[in-house]
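A single chain comes next, written as structure tokens; it is the form predicted alone.
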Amino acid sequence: MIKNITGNIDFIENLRGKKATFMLALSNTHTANIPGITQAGIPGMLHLTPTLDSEFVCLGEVRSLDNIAKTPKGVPTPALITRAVHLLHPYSRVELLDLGLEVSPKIAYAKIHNFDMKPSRRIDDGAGIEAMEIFQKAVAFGQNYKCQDDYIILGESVPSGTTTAKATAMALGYDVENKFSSSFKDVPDDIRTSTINDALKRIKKDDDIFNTLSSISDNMLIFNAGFILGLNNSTPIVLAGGTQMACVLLVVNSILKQMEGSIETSNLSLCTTKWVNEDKNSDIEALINMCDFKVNTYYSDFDFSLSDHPALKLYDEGEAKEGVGAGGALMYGFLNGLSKEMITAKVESFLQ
């Protein structure tokens, strides 16, 4: 039920039956306010998507709005998958990373790490990020973080994050055309392309990597890259996501190049969904292989073929694909004895 994209199965098999901390990186970028660029949430309220996602994963309900976030086409958030696994075989703990939210989640008891960050601005107008400051905070967090479980599953919720990720990878010099996925089945390439092109025009040839990231990236990409480097292979970590998390690895790669450093990756992996792996409009394997280091990467072989619910069938038709750590959550479920039937039934129960 867990299949290779790159590397071998050894790393993931070693996690079978072990305890995990589920960590969710949450951030807003005003890039999501560009009309038509994303469908990761409710039109006019996209800034609430990560807030609602975290509330639902932790509590099974949302408190900052009446209903769970879903796209204009009716696709419900992948947070349903992540929550379903948590109910069937709970993560040992859930921790949230507030990396610049417009609205803080209304959760009384969950561990929320707050790093005093502001949401980033539109990349076509200059993201306005203090990239070096965020990176340093992330490295320090990784160096000082004491995982109380066997490993970390690190997911994300950042509306319009695939756009900022593609722009970031291009600004760092990677050839990533047609390699980044989208929340849409039919990617709004004209909107995304014009936004990214306007953003790239702001980059100067003599900018160093942190000046570039400050102008064109998002907080999650920079922070997660620093967190990985701060952990320094001390704790096994599974990046639970698709092409955005692949971009985190590209950021790590570029930082190491500039600093003439290296990284040991035996405790680092990525796990995404079948929907991302089979997406004809993107190529996560190619993104991973652009790194100078090797990373074991996987996808969870799960779909909604057992469901008749029309909203869930949209996933199998190419809408949504990934988010809120869904691929890593499914991996965790499969490693702990959950079946496709069990997960499907639990997700359906949320929509009754």
The other form holds:
There are 2 protein chains.
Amino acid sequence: MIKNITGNIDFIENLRGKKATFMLALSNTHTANIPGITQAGIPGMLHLTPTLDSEFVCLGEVRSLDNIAKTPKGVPTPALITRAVHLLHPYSRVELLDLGLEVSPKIAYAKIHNFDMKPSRRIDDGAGIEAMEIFQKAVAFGQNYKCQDDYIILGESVPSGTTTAKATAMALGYDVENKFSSSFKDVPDDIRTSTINDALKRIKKDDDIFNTLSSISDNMLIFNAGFILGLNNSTPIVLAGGTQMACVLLVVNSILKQMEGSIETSNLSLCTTKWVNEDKNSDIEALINMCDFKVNTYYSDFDFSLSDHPALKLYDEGEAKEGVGAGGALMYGFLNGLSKEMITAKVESFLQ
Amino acid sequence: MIKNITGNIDFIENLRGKKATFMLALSNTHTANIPGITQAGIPGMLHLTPTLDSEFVCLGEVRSLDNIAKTPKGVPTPALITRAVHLLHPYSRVELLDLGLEVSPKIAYAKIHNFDMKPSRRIDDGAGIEAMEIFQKAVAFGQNYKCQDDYIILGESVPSGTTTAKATAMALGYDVENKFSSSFKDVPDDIRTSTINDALKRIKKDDDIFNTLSSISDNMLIFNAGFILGLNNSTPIVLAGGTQMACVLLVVNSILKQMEGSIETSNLSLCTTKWVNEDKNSDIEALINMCDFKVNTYYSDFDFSLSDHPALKLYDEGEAKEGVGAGGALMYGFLNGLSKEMITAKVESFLQ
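Given the form predicted alone above, what does the protein look like in the form predicted in complex with a further copy of the same chain?
Now the full complex is given, and it begins with the chain already shown.
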């Protein structure tokens, strides 16, 4: 039910039955405001997607808008999957990382880590990120974080995050053509490509890595990289995401190179969805293999083949692939006795 | 679903819904190399059985050989049952005790307690066990062990372990004729009896108990007895096994007698399978009742009557009965809401 992309199954099998903290890294980049660049959310309300996603995962309802985030074609957010698993076999706790949200989630009692960050600007406008400051906050957070469970699952919700991730990987010098996923089935490459090219034009050859990240990435990429380095292999962590999380690994890799450092990665892993793993327009395995360190990576062998719901069938047709930690949520479900049937039925129950 | 052999159900009912550490005591005795003495494993590869069993329980695959251990008649290892429960309702953690394995399990990340022990020799060749040293290591392990869950389930995988157990009980002076189980339906009594008789001839009347154990038992029997005495009733423990685990209780009993000691046994129990409990060639209840202390013992009321799979039907025909903690695994499943249907279906899924 959980299959390898790289490495072996031993790491994940050792987490079977263990308790997890589910963390959700949330941020906004104004890159999402570029018309047509993403379908992760409601047109005109794209900036609300991470807010709504976190409300739905924590509460089962959205408060900052009348409806749960859907793409223009009606694909519901992967937060449905993450919530379904939380209902069937709850995460021990959910913690939110506010990495620069336009609108704070309206959730009393939830643990929301606030880092006093602002949404970043469009990458074709220089992004305007205080990369070093975010990185330092993240390293400190990782160094001081005391996990109360056996491991961390770290998901994300960042509208247009695959565009900023692809731009970031290119700016850092990785050859990633056709390797980055998108929330679209038919990726709107013209808009995406021109945005990325405009962004890359702003990068100077002799910029150091933090200057580069300041002008072309998003807060989540920088923060998660710093968080991983701060944890320093002390706590098992599963990056729950697709090519954006793979880009986090590339950022870690580039920072280590620049600093001439290294880390142990035996407790570092990534788990995505089958939709990402089988996506013909991207190649997560190739991205992971660009890292100089070894890392165990997986995908959860789940699809909606047991469902007749037209909105869910769109996932299997490639219209949505990952997000809100869905791949890691499915992994957690499988590691705790849930079946494809149970998860499918629970997701369907949200759509009735 | 869990029925009493001796004592009452209160102990086990108190563990309903609680968290368990599943421990697997693994060792080799060259007694298994005597042709025809056991069917727990692949001919010529019998020594690999505990290694393969532990790989399958932890990972769902075997690494030290191409196939999972089967008897010559095609009965699959009870590790399938133990793994099935781990998938449906995971043990909180699995820990392996390497008590002298020929081949170490190839499992990264698993907690493997290594005690620097060697496989023991054939009991008709004097076994050559450092019994006192093993016992002392085990007592220290029990005294220092901090269970991170509510209780321990302690299973075993020791090829030809029923032969060494029977020999041990006889050498300690218990009248156990027709009371010890075997992995065979039709027990090959000639080979077994002659081996045991040859072994018993080496025992001197005035040997103390550790000298006796050195020449006729196996590492698991001595270690588990020491572990129980070291725990000293501080943690609830379920011995997950049949007549071999009953023999562990007899070893505890004899050591206590020799030392003129006693222990509280309110947290000590045993749970085996229905196949052992109903076995006409053995009598686990009689073995348990030879102990001077009281102990709550159980069997899990599970069989493969819901399955049509020919390999599994062999269990119901008496060809395999217990091992790899199967009885305790079933108990844990039943204590956590699993049904006979669910467990049967999951075991069948391994054989497709």
